[in-house]
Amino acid sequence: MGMYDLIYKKKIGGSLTEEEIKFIVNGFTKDEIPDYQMAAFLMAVCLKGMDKSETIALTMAMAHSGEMLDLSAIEGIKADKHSTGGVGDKTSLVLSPMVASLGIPVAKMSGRGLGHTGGTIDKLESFPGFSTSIPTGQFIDNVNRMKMAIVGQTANLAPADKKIYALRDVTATVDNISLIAGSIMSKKIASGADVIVLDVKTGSGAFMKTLEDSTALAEAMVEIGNGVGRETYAVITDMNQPLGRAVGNSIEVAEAIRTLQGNGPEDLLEVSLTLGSYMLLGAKKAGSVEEARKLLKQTITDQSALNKLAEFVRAQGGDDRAVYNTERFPQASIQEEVISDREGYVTRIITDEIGMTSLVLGGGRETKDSVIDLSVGIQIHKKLGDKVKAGESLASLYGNNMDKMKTAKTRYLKAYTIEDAKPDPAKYIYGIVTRDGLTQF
């Protein structure tokens, strides 16, 4: 078997083997195979794709590259969730301690952000104290004892994974469903929760901006847990705008505990409820997502949730009083309005560029060793439909660097397209993916 073979085998449109597959996977980690070939067999995967048995080799050969954390010695069925990313997309702050009030083990290993804004152990660290280090004994005694613990992902998860991307990212390989499939469920499979719920964004501010690519990729990634074993479901939520109001760190971290008291977005919530409810079914807890639902909602009803959050935040070494403090969450020293300088009504929100005036400000890394000022980010206060008056602020901005403020007002204004008309409301979700199909909502 050799590479060449390989490579020329699938130009032609063939369909590799899962040893010819796994020999690809493992040669090129450890370095037997050198950059130059694994860039023409990835080119050559582009533009003839891979079917699903290859898509699925492919996912487990990375998956396998480095450890596969065991989970074994935590009871009952292990829910996970993940997200393909977006703008104040704070998710797993709400529905973690949701499913965990209800029984249900979250056992997750998160990472940080490279861009816009931090990841979900960048958020968590708002709480001061916290530490997403704890060794694997400890995690797997939090997720026994309390139900809920999330870490930060080990250096060996998927480091196939890992060295392939940085290959795909400069060869302009990175737009392929099976690859991006495979990239996101090898992590997901080595981390070795039993049930999965993806929620996959779809807009201007979503990795995916069409809704054909979020639903291809959606049904692509569905498939593969399905087809190993793993009760796999995707969610294809809206990414036209910022999910909820707050983009940034500690201020995403206090708008998830609003959520968590009742007093959140509306788009927060139904989201954080449908990606829950879906956690719900496939670990048995619920036989509908009616039903889902109620438990879910009673958990912000009864404090339980909320409680949870405090509980797990205190047991990885947090200060939990900020879950009922939110002003003890760092605070920005300047803040200013973006005023908007016409009336009408908010049409279009291009969201990534919000998400870059968040990075302006201090709240993302454009580098891997650049340091996240927890303090800053945006309040949004006008969303798409919002009736808006000239001299009317779209958001406030807390930053702590004055030059940066008057550059990140400048973007934010950019984002927004103001017109007459009205348009149609905004949705929440388009569609959820299960091994029966595509729901269309």
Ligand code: URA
Given for the second form:
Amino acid sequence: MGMYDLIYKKKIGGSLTEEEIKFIVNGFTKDEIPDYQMAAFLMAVCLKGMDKSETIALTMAMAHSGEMLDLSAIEGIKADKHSTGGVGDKTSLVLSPMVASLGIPVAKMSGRGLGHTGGTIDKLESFPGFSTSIPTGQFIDNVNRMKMAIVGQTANLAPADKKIYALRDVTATVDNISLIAGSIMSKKIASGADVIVLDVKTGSGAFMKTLEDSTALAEAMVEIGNGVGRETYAVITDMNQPLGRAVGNSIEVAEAIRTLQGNGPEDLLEVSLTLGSYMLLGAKKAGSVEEARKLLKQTITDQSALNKLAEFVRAQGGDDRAVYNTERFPQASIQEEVISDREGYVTRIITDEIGMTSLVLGGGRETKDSVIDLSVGIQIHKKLGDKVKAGESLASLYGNNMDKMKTAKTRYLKAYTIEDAKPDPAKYIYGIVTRDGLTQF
Ligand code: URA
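The block above covers the form predicted on its own; next, return the form predicted in complex with ligand URA.
Below, the chain from earlier opens the complete complex, with every other chain and molecule after it.
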């Protein structure tokens, strides 16, 4: 078997065997296959596609290229959730303590912010002292004892994906459903959970901008997960505006805490309840979505989810007093308002621009080595469909540098379209994909 022949086979639309795909992934990971051959192969995949068995073989070869986390020492059915990335997306911080407080083990590996999207690991560092890299033994002990732990992805999690992704990024070969689905699922499968609930975002702040592409990605990932014995669901959720009203790091954690106190924004609560319900269904804690929602809502009413968050923060070395008093989080020194220059209704928000505004303020990374300012961010006052008067504030921006603040204000204002006609109400959820297929909402 040679790489030349395999590139040729894909170029003419052939289907590769599991052995052939393993040969490519392992050879590239070990530097036996050069970048130029791998790039040619990836381009052939983009042009000719991969079928179901090829996509599963690719996913599993990448998952097995590094450490496969063994969670068998954790009792019970382990549930995980993954988002394809959005702006203001703090659902992991809301639903993990809800689900864990009902006795379902949540052993989660999360990522850092990427481009205009935030990451759970950065946000959790808002708690002074919080460690996102505890040893595997402690990770497993914590989940067994208190049902919840969240750590950063280890360097040895699906290293083949890391190397292939870096090459895709510079060869215009990112946007292929099989490659994206395989990339995401390889990391989820290597992370060891039995139940995987995927939050596939769609819209102007999402990786996938159209509902058609988001649905295709959701279906591909559910097919992979169920195909390799992991109970997998995908919920297709809206990203045509930020989720909730806070964008940044500590400001998002504070909003997640308010949600656990029963005072959160409706969209964030709804998306968290839906994702959490499928975690409960998969873990056999509930027999229906309705029953699952009831159980999850109860964790807010009786404060068990809020207390679980505090217990989890403490167990990973963080100062849990901020859970009960969010003024303990790092605070920015400057607050400025983004003022609307006209009256009307908010009809469009370029959501990735809102993410970029937070990044400009210092809440994200401009380069790989940038240090995040956890205190900066955005509190949104006007969302899609809201009525705005001229001179009213669309959002409060929090920062620590006046030059950055000026750029951020201009950028934020430009992301909004305000028109005379009231738009249709915004949707939160578009559909759910299970092993039985897509249900549209
Ligand atoms: N996120 C990933 O992890 N992989 C992709 O290919 C795209 C988004």
